[in-house]
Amino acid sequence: MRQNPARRAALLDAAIEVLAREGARGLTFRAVDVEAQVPNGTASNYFDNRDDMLTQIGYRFYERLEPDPGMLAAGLEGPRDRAKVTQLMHDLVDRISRFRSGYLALLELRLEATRRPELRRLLTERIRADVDANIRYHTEAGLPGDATTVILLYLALNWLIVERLTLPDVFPEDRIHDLVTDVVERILPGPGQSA
């Protein structure tokens, strides 16, 4: 097995966007060879099988995700309120939509682990350990709300963005914003205010 780490990158990118595009059927070491502009056989020397491929574009698609800390620490800067939560799931929900490709790569992921359980078991741990990073986050910087919150807007918010990137037609773009900022007011309310 080939040990190049950026050669392994460039590979994995290619198989998201494979997988993005034709979905689990059309991802093939073949396919990912020509999307990466490598030779024929390079996947191969990478991957054990399929569901290696799988698995480690599970792993890409969230190392590619993954905010900067200066995102992080700016995040924090000025008053914790609902203002505050609004901006940061403005943020989120156009930092993954931007990677329009990885997303639906994910959810290609998703239906593939209903069948295999390596990829179930790695996409449950990571996506249960991102939501416990979020509640850690949004608690711990003393933004309003609690664990529950956190999971509300994830729910939320998820569905928005695969509506964004798979049907766009179903809410026009010059609406996300007023959307995102709609779900963080009725999970949120402000003081005075009930849910």
Second form
2 protein chains.
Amino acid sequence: MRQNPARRAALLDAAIEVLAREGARGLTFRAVDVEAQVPNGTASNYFDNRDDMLTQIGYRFYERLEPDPGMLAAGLEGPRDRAKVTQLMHDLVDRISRFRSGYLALLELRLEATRRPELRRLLTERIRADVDANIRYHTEAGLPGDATTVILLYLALNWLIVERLTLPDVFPEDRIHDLVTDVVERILPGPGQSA
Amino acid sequence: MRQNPARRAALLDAAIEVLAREGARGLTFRAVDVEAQVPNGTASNYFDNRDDMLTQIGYRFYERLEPDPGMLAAGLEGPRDRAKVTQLMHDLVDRISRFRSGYLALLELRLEATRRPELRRLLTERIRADVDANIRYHTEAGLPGDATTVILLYLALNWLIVERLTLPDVFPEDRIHDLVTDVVERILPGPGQSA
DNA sequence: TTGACACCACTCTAGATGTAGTACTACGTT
DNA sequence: AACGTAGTACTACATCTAGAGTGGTGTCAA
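Alt. form predicted together with the DNA, vs. the form predicted alone above:
Following is the full complex, with the preceding chain placed first.
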């Protein structure tokens, strides 16, 4: 078990790419070595086994997902109405969709979590924290809607992203934008005044 | 390539179980043979290769998912109000959740579809048909809400099921029921009269 | 000089694939 | 009733692949 944290991070990022591109089946130490352009055996030196690697991928993913402070601040500017939420949700969907490999890797991790208790614990904790943070942010910013609103947005947008990333022709790309708008308009109460 | 359709179906059902339980990595001809309790080499005789098998699993899944005629009829009884939709959605979520292995296998297939054009085509077609059928059923039954409503229900409930099946502790089991209710109440317009 | 790491090479192992060969069953033919 | 044929089931095998893990050597920095 090597210590070099930069190298470990590089390996994990490579692992995320492999996981997204080749699937759980293609995720091997070797493949990670190749993707990270390091000599064979390196990944093997950094991770005890596949289990260990998968868990560390989970950590790494959330490390990379730390929300952009600039973005958070942007959410606090201007009026707190429904249009604002719509814009925030568009930004959110775009940001996640742009990290395609990360999101696909996370889906793979979810499925793996089905069989790996430690991974399951990790993901459960992170996602709960994520949902809670969204709720807190939303309500503290005085945006319209309550905790349930935020959860519903979370549910609908997540699947919308799944659909977009895995079967892009079910909802054609040019309808995605409208769908995000629809989601917000239908889920948020009232015609746009704050709370 | 053998013809016996009963045996082929049994193999595919076994494959669904393996896919859900062991993941894409564990899905091998051998594993399917074992699961189906047939001699080694049988799956190899029935499928050209893994690709072929995965595609056939996709077909088989939708074969098994044919909606229950009794259930469809039940949706047409009684008043067409919001309570009715809530009940239908509860039934839907329960029905899918009960076929846990099938749904998990389908998620695996979605991820595989990322790399397999034929599988992607198949799933796209089936899911589109499924969504369209839901919309048609919903509107023709005179249930409250329009096409967008149905799509939003589809989005939110799908992710709710993902959450339930992969990370059951994010939303504890006893809150799922309330969440389904919330989803319907927030997404459906008005206080419950028909359309 | 020591320790941590990068790099390289090698072996071991496991597991999967696909096929060749045999046996069985059912059906049709004469 | 005997025979032949086709389609399967079953078994065993030969092959192949690739990945895991480790030991050894070189390198750099404290």
